[in-house]
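Only one chain comes next, encoded as structure tokens, the form predicted on its own.
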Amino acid sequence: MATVKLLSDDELSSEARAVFDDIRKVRQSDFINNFWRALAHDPKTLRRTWESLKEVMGPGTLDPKVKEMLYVAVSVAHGCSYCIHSHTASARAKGMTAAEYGELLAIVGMAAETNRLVTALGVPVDQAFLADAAD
């Protein structure tokens, strides 16, 4: 259950309405999800978050499907059910297969397990892993 009212289009400030208009334009869809409707209470945060998301998830070196899959992985690690669902849907819309999703979850689970083991054992980082990246 939301901790704030999810604002309908009729309840938006002019600032929030402008952001919603941009979301619709960029995504080429009339759908505005609940995350944005909750953030609409604070138009400044709404705009900042939307602008950052457009930049980070927009065109870049990584394939859009890979970006969504990374978002799913981080969302699983952070336990954000909403983000897991929304970005899994987005990754599927960008072509993620059931096999890729299964492998993604296996990697997330394996990383979580080995991260806990290494932390519990206090394993020092190998010197070879500390070399500066050439790129």
Given for the second form:
Protein chains: 6
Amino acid sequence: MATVKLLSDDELSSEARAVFDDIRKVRQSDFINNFWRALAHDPKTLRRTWESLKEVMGPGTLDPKVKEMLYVAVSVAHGCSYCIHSHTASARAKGMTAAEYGELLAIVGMAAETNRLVTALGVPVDQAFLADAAD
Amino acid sequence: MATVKLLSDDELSSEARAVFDDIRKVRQSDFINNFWRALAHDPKTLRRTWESLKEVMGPGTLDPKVKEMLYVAVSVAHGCSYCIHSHTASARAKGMTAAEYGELLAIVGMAAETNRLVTALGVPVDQAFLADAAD
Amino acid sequence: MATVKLLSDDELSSEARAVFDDIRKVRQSDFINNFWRALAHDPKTLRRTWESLKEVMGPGTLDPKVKEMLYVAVSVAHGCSYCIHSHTASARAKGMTAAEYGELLAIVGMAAETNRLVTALGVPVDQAFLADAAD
Amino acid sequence: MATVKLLSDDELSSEARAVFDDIRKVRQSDFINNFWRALAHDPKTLRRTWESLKEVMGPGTLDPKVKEMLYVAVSVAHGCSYCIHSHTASARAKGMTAAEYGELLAIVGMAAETNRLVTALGVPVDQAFLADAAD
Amino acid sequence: MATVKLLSDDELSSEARAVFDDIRKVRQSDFINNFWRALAHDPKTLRRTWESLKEVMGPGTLDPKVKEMLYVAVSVAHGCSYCIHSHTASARAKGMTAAEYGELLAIVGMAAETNRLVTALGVPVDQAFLADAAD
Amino acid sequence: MATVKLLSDDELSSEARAVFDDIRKVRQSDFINNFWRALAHDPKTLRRTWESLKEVMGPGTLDPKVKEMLYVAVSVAHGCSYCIHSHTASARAKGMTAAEYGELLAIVGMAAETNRLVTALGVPVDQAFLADAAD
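Alt. form predicted together with a further copy of the same chain, vs. the form predicted on its own above:
Every chain and every other molecule in the complex is listed next, the one we just looked at coming first.
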């Protein structure tokens, strides 16, 4: 599979190499996963995506583990198998327990079910849920 | 909108009324949102959905606020406007701050972007991310 | 809403009018719903879509009511509110009972839930389910 | 693939074993497909999902074959390859003919096409399709 | 994978063979990709799909390369791996450069991100964007 | 609708105001659409999103009109009504003709149909479409 060849370290442009260097530094690991090797054909998108990811997934208010779990939840809903595998691995690396993973899965499945019931029924939003009402 | 009439308390079957009673008891609030009023036409699905939701969203390992944020993330990815509004309201009621909400949105958007890049490129899953490798 | 103006009968090109005439004849009703009025800006797509729909939804092996229920199920999964409303109305007009509608909704929701669990877990297809195995 | 190891019969907890026993009894077959083996890590979700599925897909008003076809349609729209394979196999086992399968596919494709046209054009729902109008 | 066997040229019905002949003639190539070999079980859908595709992707106003890029974009958003691979190959065959492909990917990812932010926030459509306002 | 209040110019933080100033300068228009007014609650995401959008949709290899049409196509597939309306308006402002719009819609619909047929049939990717084969 893949619509592009995954670039090895030897095949990188200098701009792409600089991004790989930063990924290795920030993650304190030599491992570069396939996503970045596929993106490396376009150093501009590689850089912009990495810079955004670093900002979004970096230190903030939410627990890093929770951030990865949110990433998994969205990836499941989008059906992105690669993303599910990589972020499930990250969530585990950041401390997600088997019990937490079980609850994550249960919520993702439950939300899918109620989302479809709501959509099928065309349920109108309650006034109480609108931003103005909350103010 | 709506493909069914939303049932008022006066229009409920006795089975549906029993579910409404339990919702009110568990939530300690008299307010029943439109989702349940639409589902009430089919007491069997109303009951099963409520029992599942109570189990999935009830006490467990994850913070109730985090559970609601995961629900919002999935609902956004599915494009269910009603669900987004109701669970955003719930997450706020359970303590989600503006900063946490900002991070949630940023992750949902970022995951959508990288999900599509990965999918477009057909990136193969790294061996390191497979369950067997993790063992 | 709408990104184009809905065309009234007076605003139709002759090609679009011919399609409207056929819709009215086949459906034995003067009512033309908004979808066709929006498509009428492009008579070529209007004609091709109507001809395909007529072939796909016309007499065949499956019960016309079941066909409409399948259409609703897909429209729910795609989150197309208009399509859900129009095909739910069609399914009812073709005899879908409240009990059948309840079962349809329950299946759509249940499938959404298990679909997401399967996707999250990356469950590999059992050999028994492949076409070759079935032969 | 898979984000968890598929559990063999020897690796089940007693709660998971009890669910597997019921699946075998209800289906009158010794075969347990991979979905349940992946879910078995979380006996609570395993049990709840099986109980719901048994209720939703069990005897009711709709033909069991039609129920499986609706399941396939939703699974296609969600892009769940495993679910498509397993429920297409089930639909065939319950009597879906090649002609019925052809019509199912044609409807799923057609609905996808018109769903996107409607969404692109932002077509407003006709008054005639609202629940109140139908009453 | 596959829920049906892919038909070889020797296994075609005469109706399916006629469609394959036309595909070969129009494309001026002997190669028939798997999609058509899977559809060939249902000559009616095979024919209708090919006739529609020929009309939609044939000569018109838009550059053939742009048409294929639009096809790729939609296929990515739907998560159809086969379609992404086949239409990316077609777009390249019709002249899509690496730079254009890079821009296509960037837009697809960016649109996914803003789509989700908008959906999460429930942003109401500006009056200026409605068709009536544009007139 | 909306899960947050849309901020008026008077309610902006200084960071958000700086982004609005840049939007007005780049677009050479005083009009700020609702998306940015909703995002303005979180100046960090507002800034990052605007900077990315400026880079992705700015001058490059593809025609600006084609870029907007790709944006529309993705937004339709994601069912984001706001995004469809805003980018259809942008595409028209950048020269998209009625004929081009008709072809865009036809491709989006056609791709949706074949995407679902392919997914339903589980069609395996032809060797000829893989990146390695193309090399």
